[in-house]
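This document starts with one chain, in the form predicted alone, laid out as structure tokens.
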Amino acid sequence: MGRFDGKVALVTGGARGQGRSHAVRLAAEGADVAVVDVVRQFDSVQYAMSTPEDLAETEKLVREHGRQFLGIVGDVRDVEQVDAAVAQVEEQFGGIDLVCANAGILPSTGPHAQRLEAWHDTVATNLSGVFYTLRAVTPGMVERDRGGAIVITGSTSTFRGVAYKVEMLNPGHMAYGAAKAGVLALMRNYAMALGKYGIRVNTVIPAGVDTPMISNEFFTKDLQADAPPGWMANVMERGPVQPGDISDAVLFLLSEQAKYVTGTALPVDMGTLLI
């Protein structure tokens, strides 16, 4: 028995990374698993995002569970794909009891991130992306009358500044940060709303995680190489946790074992928010 039997989870960004991660771990836990991606490259961000093989390799992990998969290629900055992907999964599961609304980019490198579009195309994938899918699968959830639960990815840029140089104060650095804070308040006003329903809101706060939003030649060079000593220190003193550690807490909040917890932010940061 699984913590996820017969329970239909929606992940989005979930073709690689923390995402792929939190789909292959809920369908390891019984649940069926729909993923919405992007799979192509923004001009606005310099490391090189997911692929439709990408996409393919998650529903392989998934299937390799025995669990139903769906796989959209979809923009959660267009809210109505994110309507049309919704309205997809619904109709071929019979409903969504889980999400992860993981679609994310870091666009705060090289000189595409000094553009405006890079404000513009963050703001859209991490904040209006959460909105949309927030706002896509609540009115089936409530119809239902089944509870559920629903796990928003934050960062430690949710609660802190980062930018240590003037360089990093360029559209895509600063639009992360502001996007990333503004989750807080969506996450915050659906847990109030929807806790009558037995619908619980939460947010996780990861610390860095080794997926390739940081790992790569672009985060190395341009903000690392050069940062002051103790920057994203944290009090145990380790390197970036793996996505595997950041689907562990997801996964709490979306079981029962987390039936209570709602309108939290659980930080998974090694203690980087206490220095």
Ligand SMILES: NC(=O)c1ccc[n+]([C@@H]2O[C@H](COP(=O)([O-])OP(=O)(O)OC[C@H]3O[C@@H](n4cnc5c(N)ncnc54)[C@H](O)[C@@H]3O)[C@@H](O)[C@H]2O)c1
Contents of the next structure:
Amino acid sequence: MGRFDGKVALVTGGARGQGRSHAVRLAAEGADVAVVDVVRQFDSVQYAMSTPEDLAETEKLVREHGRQFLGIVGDVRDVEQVDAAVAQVEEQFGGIDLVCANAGILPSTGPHAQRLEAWHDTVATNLSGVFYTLRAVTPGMVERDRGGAIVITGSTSTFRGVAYKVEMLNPGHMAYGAAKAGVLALMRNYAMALGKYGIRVNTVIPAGVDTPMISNEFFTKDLQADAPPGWMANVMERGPVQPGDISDAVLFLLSEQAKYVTGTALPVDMGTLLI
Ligand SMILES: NC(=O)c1ccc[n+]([C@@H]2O[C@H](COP(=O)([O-])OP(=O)(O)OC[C@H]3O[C@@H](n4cnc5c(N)ncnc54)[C@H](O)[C@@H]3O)[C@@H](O)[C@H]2O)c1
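I've shown you the form predicted alone. Could you give me the structure of the form predicted together with the ligand?
Zooming out: every chain and molecule, the one shown earlier first.
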């Protein structure tokens, strides 16, 4: 018996990285899974974003657990695409119980990060995209009256600045921290209003995670190479963590084991926020 037998999960940004890990682990514990992912490159993002082949790999891994999978190519920046995707999942799977609002970009390096387009893409994905997702799933979850759980992916940038040089005050990087701080307000309001329906809303706060978002040549060269000692340090002197380490926390927050946990931000950061 899995912790999520009979449940339906929606994961945004699940073509690869943390979202794929959450999707596959939810399937391993019994959930049918829908993934919404844009699977294409944005001009503002310097590192390679995910591809349709990545989404197909997530599908393969979910189906290996014998669960149903629905992959939707969609952009969380676009409210109509989000509404249509949620309607499609509800139609096909009969409703949504679990949500990972995980899709995100970090356009903090390269010439494109210096343009205002990087600000708009990042706020649109990392903040508006989370709002559009929560807004779209709420009526169906309330109406079905089966409770449910939502986990938003924040970041240590939710709580602290990371810009150690003027070049890092670029639109992409500033929007990342601003958007990740903003999702806390969404979480608190949704958690307050939905608690009486048995719907819990939490945020997971990862430190650096080994995905293409930071495990790329641009991040290493532009941000890590001349960083002062202690930048991104943590008290455990380890890292980056693996996507599965974040899934451990996300699945806890989505599970019955967290049945009285709502409106909280759970760091999985090796103590980064202590420093
Ligand atoms: N990697 C890290 O160090 C780190 C640390 C803290 C928080 N995060 C956050 O974790 C989440 C997952 O990131 P990841 O590390 O797996 O990176 P990733 O780049 O591997 O995965 C992000 C996924 O989101 C998708 N996506 C991006 N914009 C989208 C949009 N507008 N609509 C739909 N899908 C979109 C991408 O196509 C990709 O598949 C993000 O919210 C990110 O900000 C990452």
